[in-house]
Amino acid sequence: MSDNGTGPLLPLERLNRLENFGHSIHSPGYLYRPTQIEEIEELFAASRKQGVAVALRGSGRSYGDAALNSGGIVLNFQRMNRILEWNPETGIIKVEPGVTIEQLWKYTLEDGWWSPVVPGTMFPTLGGVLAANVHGKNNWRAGTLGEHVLEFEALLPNGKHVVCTPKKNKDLFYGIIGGMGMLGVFTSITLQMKKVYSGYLEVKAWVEPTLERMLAAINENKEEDYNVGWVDCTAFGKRLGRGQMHTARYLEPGEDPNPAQSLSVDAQVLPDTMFGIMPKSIVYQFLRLGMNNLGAWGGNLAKYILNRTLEQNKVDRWTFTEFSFLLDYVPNWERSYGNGGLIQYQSFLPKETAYDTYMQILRLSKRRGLPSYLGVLKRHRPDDFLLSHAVDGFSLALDYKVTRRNVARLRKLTADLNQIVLEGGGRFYFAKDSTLTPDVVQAYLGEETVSKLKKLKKKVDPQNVLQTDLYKRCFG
């Protein structure tokens, strides 16, 4: 840009082909990579003058279209990745929005602090995970990451700067966190980290023969620091929904004889080979061979039998990274789904309706010949954020392979699943979504919430500067 923001915003040299993390959605966008707040201010001013929409993007790890803006500007924050302040006595850290989960834990862990909530991968940016208000395997105990933010500074699309806390500018605090980049840009984030006394978690693993038992087990163990279930979505009959549970707890002071070693960065780095031989960088190519209905059934069956045989009631110690970042264990695992990629369908159901609703979802998917190849079950609690996805209940995340031949059937399936979830009183998660429509969004959020969002949007972004493909699809 030049001439105080009056130059062309869409020069051809900035045009990039961008995609979602699942590689199932692609769109052109004009990419900007700011390093200073002043650059964002200038771009917003030019956008307001020229009527060009802007989308915000971190590491591009959303499974849907949350960080895409077809034909418009995409503002990438990966270069705004500085640690601004760190207090190893209190565990309070202040960072720029482009700092990743990986940077965060590597910076604080050797001082005995860990992020209180992490997603299943360490590569998203803090700005991105707070825009989505991510949850982890400890949601019932720790809530979402937004619940651990002490303060953030934000630049609004109208050009104003604000400081937000749970008490100051409260409507913006609970709106921008979880707001999917529709209301403003984080310029700094102040986060309370969690004190830890070892780099290990004590992990217990066992299998359950039915989905009903899976839900009961995760509910019975919700007082553990972490609990998560792998679900077999390909099994037949009453075995459909069986799976493996993992619970984990932090070690208390004195339980780890050598905490300095386990808290070291070197001890937490994931290995780059399997069995010390095969480079992990090529593993996803072999996984492609089994990414079909028959292969997924065989793989899930083998996993269940192996876990029932070798890991029933097994207790072990895992590093934080081994337990937390399973999605990073095989680099580029999502590419194993092939050229069409995948979509992830995650729904949140109250505990009273979860079993019946999830069984409907699994059975319908199988009946349509579109079973999920991977299912992940978690326990959740409600929160106070405006666009909350949380319930007092459960979530089930399902991975569906996308191909040229099945895309129309998959679109019809997810539309039907949306109605099943709504009938069960369920909710959805914008960070994973690529299927919702305005009527479904209105139904699950409620008229009052949608109205409040639109009023807030009009106040801070009267010219509708901030838009993404998700925003346009879900809110018009």
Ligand SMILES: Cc1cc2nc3c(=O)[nH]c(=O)nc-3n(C[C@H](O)[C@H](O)[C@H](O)COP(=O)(O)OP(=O)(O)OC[C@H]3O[C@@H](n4cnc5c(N)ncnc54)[C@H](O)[C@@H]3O)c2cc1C
Contents of the next structure:
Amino acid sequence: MSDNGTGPLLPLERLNRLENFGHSIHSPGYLYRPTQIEEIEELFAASRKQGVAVALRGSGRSYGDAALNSGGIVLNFQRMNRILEWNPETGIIKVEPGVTIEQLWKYTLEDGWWSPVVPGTMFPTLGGVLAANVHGKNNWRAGTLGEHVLEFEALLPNGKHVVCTPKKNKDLFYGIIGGMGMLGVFTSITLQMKKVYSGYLEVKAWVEPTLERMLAAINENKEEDYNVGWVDCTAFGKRLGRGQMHTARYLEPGEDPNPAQSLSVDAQVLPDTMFGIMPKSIVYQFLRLGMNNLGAWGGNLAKYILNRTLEQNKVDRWTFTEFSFLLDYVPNWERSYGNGGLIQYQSFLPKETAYDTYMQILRLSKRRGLPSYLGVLKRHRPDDFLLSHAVDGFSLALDYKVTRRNVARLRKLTADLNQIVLEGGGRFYFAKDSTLTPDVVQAYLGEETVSKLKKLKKKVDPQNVLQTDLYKRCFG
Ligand SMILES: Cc1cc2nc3c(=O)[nH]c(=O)nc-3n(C[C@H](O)[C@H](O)[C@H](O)COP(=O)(O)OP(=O)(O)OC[C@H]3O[C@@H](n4cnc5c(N)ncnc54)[C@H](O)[C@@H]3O)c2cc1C
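Here we have the form predicted alone; I need the corresponding form predicted in complex with this ligand.
Complete assembly follows, chain above in first position.
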């Protein structure tokens, strides 16, 4: 079939080798890049007729298999990337699903508006981040991005168009946001942006010597607008889980003497060099040398000592992009994990069980010789979305290197970690996941939620058109 809907659905020339963000999963898919809603309608109609599964894909920045569909169709939305409406008075913006977070802030910031919630990278699409219902480093305060959506239009796999708001088609609003592309395609998204008075945030940095102190520091700083902990998962004994804290707050009107300058796109664009001379594009190749257990231990130790010596209790002004997209600073940093790539394991624990559960996770990973090389700690609050990942508590996102030699042990480790998280009353996040099985999903979401999802799916997608590898793995 061509992009205008005629011909075979799976022609060889559309076959591509697709990957997850961590380059640890590879999957052949027949790639389509629609520019118009009509092309999606035609493709869905043909898929329903021929029984071929379709997966939706934005920028492919999910860590696991959320945007892959082995042997089936993958619909990539990056070409549907127009800003449809913008009101700089109210901060309300309407976009197509392929608009990226980067496009969004570049369009609105000079008018004094920033996205109320952003993930740790600016490259995902709005369709992708809403399908995951992303959280930022302000989740306990601002909620998820879905909580700032005023309205969206979606095309359902049964061919129907719907308009959803928190009041209209409520079940679909709370199901498609966070629904990981299983229930429908966002065709337009209307979002309320946040008014800001400077392109700077006031950032405080300091180190904490234990995980217990890190968790307490996050709780004690809940009046800040953002907070995040960078956790050392390689340290020994009581120091395991220590790290650096960052909190940040928006500036009030008048605090920035030259807001027009700091809000300009030029002031926010991340530099291409490090230390003024080294092209950042080659940095990941140097990082690669240290991506082993010894190197990660040494790197984390050096970072801790440097931060304790030079950054302790430092208060500074950072641009929004520096603070929000720290990981984008090193292009292709994920490639430093080597040919096997990486997986991320993010678990969400209620505040009552977080400390004990995270210590168990960190200790077990170390004992098995599989420490995470980077841990990121955040504070969360629950939300009303059907497949919510959030809790009144914390999340710890752990990056694990994958190699040919460790892959079986890593699979066993993460299966054991899943049980530890369940025992702690925890939850998981599909955007980061590559380890869940249907029994674990059923256990953390609960039977009622899974059955609601299946009912909704049957209603909007009776022929099971929308399927990703994640959907098949987690829901059978
Ligand atoms: C470095 C890094 C940092 C990150 N930090 C955070 C963070 O701080 N917080 C957080 O919450 N997440 C974070 N993420 C995860 C990321 O935000 C999500 O995985 C997001 O979904 C990626 O968007 P994407 O456009 O790449 O979508 P993809 O990965 O391509 O797809 C994600 C899901 O969206 C579905 N989808 C895509 N387009 C549509 C559409 N138009 N309609 C309906 N469904 C669609 C897909 O089927 C898939 O299930 C991070 C990821 C990276 C790589």
